[in-house]
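Below you'll find only one chain, the form predicted alone, shown as structure tokens.
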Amino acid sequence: MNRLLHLGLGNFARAHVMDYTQDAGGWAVTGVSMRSATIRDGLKAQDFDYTLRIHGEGDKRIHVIDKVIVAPEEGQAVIDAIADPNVQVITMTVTEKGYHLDADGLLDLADPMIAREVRGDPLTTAIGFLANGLGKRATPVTVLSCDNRESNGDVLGRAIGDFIDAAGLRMTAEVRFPNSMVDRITPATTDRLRQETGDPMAVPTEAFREWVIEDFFVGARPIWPGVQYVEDVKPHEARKLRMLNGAHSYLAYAGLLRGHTYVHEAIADPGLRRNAQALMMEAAQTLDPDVQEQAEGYAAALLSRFEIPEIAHALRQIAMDGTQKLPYRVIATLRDRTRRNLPSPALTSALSAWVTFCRKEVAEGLALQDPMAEDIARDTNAPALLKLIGAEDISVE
């Protein structure tokens, strides 16, 4: 049986990649938990099966995973799995900060975690594990990023190449890095869901799912049903990042400032709803003409998806790592509109909400969940905060 290796076995991976792979059939999955043994231990206690609660469709039992490796405990096993010729596809969901990039989108070789790994210290990052494992492969493999980054495959391939060069490694096998766009709203699991399903490892998600992948594989791949294979992912990627993710970020910061807890509460707030809708339309004007034709219907569908109370998508979950997310979700759109001399009040208000949110959190002594939390706390003036996200030329006050 062909094998898929997945790095970063959080809720999204289990709602999206594992669901599609089970539907494809004929593939087994080895998962890698990048930080702790919690997921491995929880899944192992129930033979690696778990419940996927799909809103409006009921519960689905997922059973494609047959092994989970915990990276901090079994680093060599992760490298061996990446090099394993039975592994035909490697997928990855490690969030934006898991790429350890600098302001130019290149691997940050000054990042302490990356610098230690380049020197030969024990590996802790997905980039380090992939570079070392791929360097030991003798057979072709496809590495597929499923994270919300523009040109995620190109970015991942470049980061791994930079690591290999810096560490003096060699990669002789053919490795391809397709770009992809993933879309399925997947919140954190609640105690209520665990009780309702009787499954401590249950994962909630929506019925909607979408996966668009650049047709750039080498070797075998799962026959994932419903996946769109395209020559260029960028138009689809921009639609999702700028409309869905951009609106999500706005609702997270503005919603928390207005005392809301969940997305469905924020989108029910008339003022926030109007501005989220306006942000989507501002974003739509920057899209490829073919995709732009779909924008109005897509925006209406997004509003309906945001309204579902059973999804219970926490605003604080979305608000995490703003310095990593906003450049792709908001700033890139703003820059496109500025080049076209278009006003962008809704997008600007999203940046303003982030600035105000950061100030409020720091003033209240709360620890921001962001890799640049210390820099944010050091100076909460708007110019300093905007500089952290490459938007020092944008005024929000």
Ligand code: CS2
Contents of the next structure:
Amino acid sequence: MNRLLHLGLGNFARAHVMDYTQDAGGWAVTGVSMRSATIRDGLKAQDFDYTLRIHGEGDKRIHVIDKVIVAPEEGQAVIDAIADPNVQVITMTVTEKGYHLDADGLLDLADPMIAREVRGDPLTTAIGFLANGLGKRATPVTVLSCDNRESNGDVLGRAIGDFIDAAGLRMTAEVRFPNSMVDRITPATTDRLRQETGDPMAVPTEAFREWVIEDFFVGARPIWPGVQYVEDVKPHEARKLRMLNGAHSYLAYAGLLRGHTYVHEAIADPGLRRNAQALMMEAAQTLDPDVQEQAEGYAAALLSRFEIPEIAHALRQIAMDGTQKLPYRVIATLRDRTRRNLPSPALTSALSAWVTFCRKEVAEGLALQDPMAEDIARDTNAPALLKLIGAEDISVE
Ligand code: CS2
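Having seen the form predicted alone, the form predicted together with D-mannonic acid (CS2):
What follows is the whole complex; the chain from before opens it.
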């Protein structure tokens, strides 16, 4: 049996990486929970077996994890697992903010969590664990980021290298960080799903799944069915981040402002739907020519995916961490268009919706879910908010 180590055991990992890995066969997974014991305790109580409710396809039992380490409880065990020669592939889903990058996409050494770890305090971040664990490794390994970031493998590899330098560590083993694009809409679990399945650890997801990975591995890899291995992930990543995630973020902020709760409600609101479609088309025009040919079909498919009421994807979930998401979901696209002298009314309205959303939440005294929540609350004027996401030169009024 080969072994895969996965950092970050949220619903997305359990709907995507675990489903693919089970389908591949021949691999067992050690999971690492980065923050709490909840998932470990829940999974352990049912022998690490859980229900994946796939919309339109029914329930599938997933049993590929056989061990979960809770990082805050057993930091050394995480380092040992990363260094373990029996682990051939390390995958991770720690969300956008789990990388602790600055506006230039480099490891933010001034970030208090990173600064403490560099000084030798107990580790808490995936970057710190990976730097320390990989530093102890003697055999080659592939570390595959599965987060929605531009050039996710490149930025991860660079961040780990910067941590290693800053902390005076050394890495001698060959480690590769392929870039990847992941796609599967996976909302949070609801009480209703728990009741229907009788499984407190059930995960809801859509039938659609897509995974495009840069063909840059060292050593063994699971034979994940349907994965597209490519030389360059960028065009696929841009299509997905700019069209799907860009429209998602727009629908989240504009939808919440209009009193909607779920993606399927927002996409049924004629004004929002029109603008989401327009945003997808603005994004499509920035894509590589061969990807552009698929854009219309892709946009139509996205609308259908957004329309499914059973998926019940909460807009609040997508609205989280806007400062981490908007730079490459919306701003990068806007900049590409400006360079080509193309107007971007729909993309601009997405930024404007974020600004209005932040202002409204702060005015109502609600705590924004964003690593920059304090900075957002300090000054909610548009230029100040846009500055936080590196877009101070863009006017949204
Ligand atoms: C969403 C994504 O929460 C969000 O910000 O846009 O999680 C989205 O559902 C996935 O990227 C779909 O693959």
